[in-house]
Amino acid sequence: MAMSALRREGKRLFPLISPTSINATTARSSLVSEELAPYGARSISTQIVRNRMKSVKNIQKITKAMKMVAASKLRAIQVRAENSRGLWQPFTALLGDSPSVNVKKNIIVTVSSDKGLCGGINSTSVKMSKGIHKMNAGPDKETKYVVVGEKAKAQLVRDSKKDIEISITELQKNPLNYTQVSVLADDILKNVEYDALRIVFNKFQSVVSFVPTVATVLSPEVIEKEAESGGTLGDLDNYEIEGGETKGEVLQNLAEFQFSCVLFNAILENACSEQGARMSAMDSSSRNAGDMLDRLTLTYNRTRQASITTELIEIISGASALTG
C-alpha cells in the first residue's frame, strides 16, 4: 500500500517526466558544464557554479565602481586639457611646424599613464615612440627616450633600456598644474643635449576617440639653421627685436617656453584620454560579466534540475523493484 501510494504521488507531482527528457537534460547540463568541471569529473556541483557566480558578481560591481571613478576624474581633467590647447597654439603660428626636420639629435619624450586597465592607449604611444626611433636611426645620428608615466616605461625597458635616458613616474598622483609640469619641462632641458623634442602622446577627441599625436619642439640653433636655407619662422620674421635681446636668446627662451606648454598639454590630454578609455573598457567589463553570469545561472539551474531528476529517478526505480 505504501509503495503504491508512493507511485502515484511521484505520477501526481511530476507527470512530464519521461526517459527521453531526463536523457536529454542530463546531455545538456554535461555538455554546458564541460568548462567549469575539472578534469575527469562527470559533473559538476551546484556550489562550485555558486562559488563562481558570486564572483563574477564582486567583478561586476568593481568595474562599475571604476567606471564610475573615471567618469568623475574625465570631467575634471577634460576642462583643463581644453583650456591649455591654447597655450602652445600660438607657438605654431610663431616658429612654424616641422614635423619631418631631418637632425642629428632626437629625443623621444613619450607620455603615458602609471595605472593599466585603460585599453591601449599606452601601447599605441609606445608603437609610435618605436617608429619614430627607427625612422630617425642612423650611423649619424643619436636618438634617446624620455618616459613619462609607468606603463611606458615597462614596455621600452624590454628591448630600449639602454636608449632611455630620463624616466619619470607617478607625476599624476596629484593634480597638475603648469608650474609643475614647467620645473619638470626645465629639469628634462638641463640634462638632455637635443636639436629636436618629438613629444608623443594621446590627443582626446571624445570618450570612445583618442588620436596618437606628436609635437615637435625645434632647438634654437636648428630653427635658425632651418631659417637660413630657406625655411620658414611662422609670424617670427615679421616682429621687430627690441632691447639687448639678440635673435638667439629670444629663440632660447620661446624654445624652452614652448616645450613647457606643449608638455603640460599633452599630459592633461594623455590624462583625458586615459580616463575616456578606462571609462570604455569598465563599460565592456560590466557588460560581459553580465553575460557570463546569465550563463552560470543557467548552467546553475540545469544542474540543480539534473540532480533532482537523477534522484527521482533513483526514488522510483527503488520503489519499483521492491515492489516488483
Contents of the next structure:
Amino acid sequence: MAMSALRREGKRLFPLISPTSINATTARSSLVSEELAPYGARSISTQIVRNRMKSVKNIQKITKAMKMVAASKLRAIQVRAENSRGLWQPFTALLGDSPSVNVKKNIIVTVSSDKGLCGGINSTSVKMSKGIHKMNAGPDKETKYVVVGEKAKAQLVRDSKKDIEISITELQKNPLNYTQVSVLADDILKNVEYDALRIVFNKFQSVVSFVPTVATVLSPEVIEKEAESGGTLGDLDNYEIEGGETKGEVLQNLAEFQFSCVLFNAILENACSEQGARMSAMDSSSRNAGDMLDRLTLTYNRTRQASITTELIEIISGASALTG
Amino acid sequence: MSSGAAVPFWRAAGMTYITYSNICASLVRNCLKEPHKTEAISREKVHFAVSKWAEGKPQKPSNSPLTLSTSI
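Requested next: the structure of the form predicted in complex with its partner chain (the form predicted on its own having been shown above).
To see the whole picture, the full complex is given below, headed by that same chain.
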C-alpha cells in the first residue's frame, strides 16, 4: 500500500522537480511506473508478471520436450557408438596410436554438431583443435582444418578461416551409417594431402561426461618410416602378408580403411555426446525455468494480496469513518 | 590369388580402398533376399554437403555425389 501511495505521490511531484537535473533516471523510472500502473490506477498492474509467467511456462514446456527427444535419441545412438568402438580397437592394437608424431602436413578433423543447445561440447572440440594447431605450428609445417558440422565451422571462421580446407555439414539428416561416413572419409582423403590426420571429437563416457579425444591416423609413408625406427610399429614386420601385394600397398589400404573406421566411430561418439549434453543442458534449463516460475508466482501472489488488503483497509476505514 | 590380381586394377582406376570396399559391400547387400534386402539397402543412404575452402572463403557447396548407387 505504502509503495503504491508513494508512487502516486511521486507522479504528482514529478512535474515540480526540474527536468534537467535528474533527467535520465526519472525518465526511466517514470516510464517503468507508467507501464506497471497507469496514471490513476488503484494498484500495480499484475498483467506484466502474468504474461512473463506464461512465457516462462511455455519455455519450460519446450525445454522439457527437447530433453525427452534427446533422451530417446541418445538411447538409440549410444548402442551404436559403443558397438562401433570394436572397429578402431584392432587398428590401435596393430598400428598403435601416436598423437605425438612430428610430421610436416597435419590435417585436423574437427568433429562437431550441426545444431546448438547442447552445452559446451562444440567449444571443447574447437579449443582442442586450436591447441593441436598451435602445437604443430612451425616454419616448414602446414596444418589445415577439415571441419565436420555447422557449429565448429562458425567458431573456426572467426579467427582461423585461412586454415580451413574443407567443411562438411548436414551429416545427420539421415541416421548415421558406415557407408555415409566412408564416402565422406573418401572425399577427405581425395582432397587433402596429409602426413597425419588428427581427428578431434568428444568421446562419450556417460550422460554427463565427455572426454575430448584425439585419434591420429598416419599416412602409409609415415607408418613405414616409423616402423623402421622401431617402437610399437616395429612389430609390423612380424606379420606375414598373404597374396601378391607389397607391404606398401597393404599399408595404404590399411591406412585408408583405418581412417574411415576411426572417423565413423568419432562421428558416432560425438553425436552421442551431443545428445547427452543436450539432455543435461535441457534438464538444467527446465529446472531454471521452474525456479524462475516459483519466484514470479511468489511476487505475483504477494502483489495481488497486497492490493486486496489495501482495498479492504480502505473500505473498512471508510465505513468506520462514517459510523464514528 | 584373386585379390592379389585385383589390387592394381581398382587402384589404377583411381579408387581408394574405401570406395572399393563400399562397392563390394553394396554387391553383397544386393545379394540378400527381399525382406532383408530393403533394410540393408536403407543403410546405404548417403547425404551430406561438402564445400571446399579457398582463400578463407567457402566455395560453392556441393551435395555429395551418390557414388555408390549411381556407379552400380
